[in-house]
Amino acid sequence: MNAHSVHAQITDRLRNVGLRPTRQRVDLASLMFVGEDHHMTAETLHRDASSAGVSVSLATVYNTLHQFTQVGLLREIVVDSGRSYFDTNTSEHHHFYFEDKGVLEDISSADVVLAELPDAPAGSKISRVDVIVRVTEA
C-alpha cells in the first residue's frame, strides 16, 4: 500500500468519526493503525513520530490519544494511577502487563472466564470489563 493510498483511508477514517484529519493527527494515525495492531503509551507514541521525522509536542499526541479513545479509534488501558497504554485493538479482549518490561500482551476475550459479576449500582449499566493480568519474570 503507498503513503497516498494509507493518507486517504486514514483521512476517511478520521472524518468517519466526526474528527478533523489534521496533519499531525493524520501523521499520528498513519504510525498508529498501519501494520499489526499495538499497544502504545503518549511517551512511546511522542518518540516513534520524532523517530519518523513528525514534528509534533508531547501535549499534542496526549490530545490525540485521547481524542482517538473517546471516538472509538482507541481503547485506554489504565495501568496504574501514572500509566496507560493505548491499544489499536478495541475489540473485547484483555492484557497480561509484564510488570519487569512495562508491556502489555493482548488475551482473548475467550481465554478470561468471570463466574459472576455484580450488578451495576442503581441508575448505571456496565459498559465493559477489562481484566489485566499482572506478571513478572519468575
Contents of the next structure:
There are 2 protein chains.
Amino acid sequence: MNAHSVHAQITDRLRNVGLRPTRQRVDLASLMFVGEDHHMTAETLHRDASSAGVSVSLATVYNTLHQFTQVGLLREIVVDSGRSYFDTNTSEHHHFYFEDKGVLEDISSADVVLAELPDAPAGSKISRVDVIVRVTEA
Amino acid sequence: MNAHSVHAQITDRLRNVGLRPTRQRVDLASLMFVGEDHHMTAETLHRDASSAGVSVSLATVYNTLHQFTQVGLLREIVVDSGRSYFDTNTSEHHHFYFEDKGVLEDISSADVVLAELPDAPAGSKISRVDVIVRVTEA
DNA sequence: ATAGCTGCAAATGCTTTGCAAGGCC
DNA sequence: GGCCTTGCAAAGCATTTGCAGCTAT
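Return the form predicted together with the DNA of this protein as a structure block, the form predicted alone having already been given.
The next block holds the full complex; its first chain is the one shown before.
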C-alpha cells in the first residue's frame, strides 16, 4: 500500500462521513488511522503531527478530534477529569487505565463480561456502558 | 439526634482520620454526611454551603474534598472531563450518569455483576474498577 | 508556641471561541 | 464564488498554588 492509496482511502473515508478532506484533516487522519488502533489526547496528537512534519494548529486538532468523534470515526474515553482521550477503536470494548502514567490500553471484550446490568431509569435509555479498570504500579 | 451530637460525631470522625476539626471542615462535613448518601462537585458543595449560611472559600472546598477523599471519607468519580464528582458512598458500587443533566446516581452493587475481569498487566495491580452506565433522555 | 489551615488572588492547564484569511467544491 | 475550515490569539472554566494571617492543640 503506497502513499498515494493511503491518501485516497483517507479522502474517501472523510467524504463518506460528510467531512471535507482538507489538508489538515487528511494529515491527522493519516496519523491516526495508519497502523494499529491507539489512544491519544489532543496534545499527543498535536505533538505527533509536529514530529511528522505536519503543521496543524492545536485548535484544529481539537476541532478535528470532536468532528471525528461525532461522525463515529473516533470514540471518546473519560478516565481523567482534566484531559480527554480518544480511541481509534470504536467497537465495543473496555479499558485499563494506568493511573501513574496516564496511559490507556484496550481490554479485549472477551475479558470483561457484565453478567448483570440494571435497566435504564424510567424516561432514559442507556447510551453506553464504560468499564474502566484502574491500575497502579504493583 | 440534636445539633450538638452531630457536631461531636463529625469532630470525632475527623480526628479519627487524622484531620483537625476546623470550623470549615466540620461545617462542610455536616453538609455532606447528614442525610442520605449523595454526589457533589466542588461547585455544588460551595453553593450548598452558601445557602446554609456557611462561609467557606472555594479553594478550601477543593482542599477539603481532596483531603476527605485521601482519607477515605469520600470517593471521587470520573464521568466528565472538566468536572470532578465526589460520592459520600465509599462502598463498592457503580453509577448511572445522566449525560443530559450532568447528574450521577448510584446503582446498587447487586445490579451490576462483572462475571469476568482481566488480570492486571504484569507489574501492576488493580486499584479499582469503575462501571459507568451512561444514559440519555429516552 | 507551633504546626497545620484558610482565604485571597494570581497562576495553571486544558479546551473553546471569535473572527479574518484561506481552501475545497 | 460561496461556504466551510483554519489559525491565531484571546477568553473560558475548573482547579491548583503561593503566601500572609489565623487557629486548633
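In this text, the rigid core denotes the largest set of C-alpha atoms whose superposition between the two forms falls within 1.5 Å. In this text the structure is predicted, and so the values were computed from the model without any measurement. Positions refer to the first chain, counted from 1.
Superposing on the rigid core, does the Cα of S124 end up 2 Å or more away between the two forms?
-> Shift of 2 Å or more: yes.
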